[in-house]
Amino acid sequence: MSNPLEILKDNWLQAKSLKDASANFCSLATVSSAGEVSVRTLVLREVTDDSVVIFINNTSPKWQQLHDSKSFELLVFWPQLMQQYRVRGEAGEVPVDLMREQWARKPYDAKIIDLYYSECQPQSSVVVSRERLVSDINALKQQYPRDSDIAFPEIAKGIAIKANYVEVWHNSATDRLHERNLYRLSNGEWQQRTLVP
């Protein structure tokens, strides 16, 4: 039985070589312990055989959701394709080594929003108003003016989501008959099934 995730590496891929703007993010739903629901965009930022990689901070809510109750979707569309994948599975940390070096490669101003979690606010705490953020996203400009000025923060974490199952769906613009097939994980082996669109 083919392996969805390999698939879906495949369509990343070919989104990434279309352009499409679309291509290097997901949404991720979370469902915190008083049973509410959020979703927001993340950048994907690997797939592998059996799972797929996104980064976090653990001062975010989403990281406290995902260890609190467990439930959470992935979901990747490339308009560019016509082509939809929701993830579903086990959420295991990245080992520390991995994300140092994976963090090494992130772009400055980046560095500069994790360092601020660790050192002013976490993310989505309120800030007293949107200059006094950027005045202290300045101010840490200043004092870390390179690149290498930078230590890998703690609270860096990337997340692999070890797939159990997948559903990809894939657009019909001419009579509607989307093609949608779900995948789950048996006993190492990846079943397959075709769903009324």
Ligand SMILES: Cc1cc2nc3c(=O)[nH]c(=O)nc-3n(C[C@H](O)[C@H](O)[C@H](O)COP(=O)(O)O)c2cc1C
Given for the second form:
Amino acid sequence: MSNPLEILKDNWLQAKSLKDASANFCSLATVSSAGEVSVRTLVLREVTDDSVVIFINNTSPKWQQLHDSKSFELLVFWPQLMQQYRVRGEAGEVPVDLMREQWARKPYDAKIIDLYYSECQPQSSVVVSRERLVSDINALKQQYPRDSDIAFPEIAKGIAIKANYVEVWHNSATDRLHERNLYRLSNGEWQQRTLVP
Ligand SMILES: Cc1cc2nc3c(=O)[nH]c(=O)nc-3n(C[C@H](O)[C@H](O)[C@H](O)COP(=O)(O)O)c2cc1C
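Show the form predicted together with this ligand, please, the one above being the form predicted on its own.
The next block holds the full complex; its first chain is the one shown before.
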């Protein structure tokens, strides 16, 4: 039975080659312990034969939500291809050595913001004002003027979603009878079912 992550990966390359503006993004929906749903855009970092990788930080609400509840779903939609993928699975951490390497490639300003989460305030917390945020960021830039001054912050996390459920939606341009296939991993084998579009 075909592996839906290979399908996703192949089509991701195609979306990128067609310069699809959404190619490098995904949406992640999570649920809090109180049952509140959140969804947000993230950069789609990597797709392997079994996982989809995103980068977040452990001061963020989504990190907490991924830990509090096993219920989440990652979605990608590529308009150039008119394809949608919905992925569920087990969220595991990217090994810290690998993450350190990846994080080193981030631009300076992105590293400074990670430092802010780590040393000033958690992501998504309320700040006194935009001015205060900017002045705290500027203070960090003065303290760490060069990219090489900034050490890898432990708050930076890579999440590898090891997929066990992938729903593939491919548009039918001619008759609206879109193709929907649900793949579930069962005893290490992908089982495919056809869904009503
Ligand atoms: C285009 C785009 C890309 C983004 N990429 C990321 C990302 O890769 N990682 C991340 O943590 N937040 C990213 N964000 C910000 C998130 O959407 C979100 O606002 C933030 O992570 C806080 O989410 P939370 O409060 O639900 O934890 C991105 C936002 C946009 C619009």
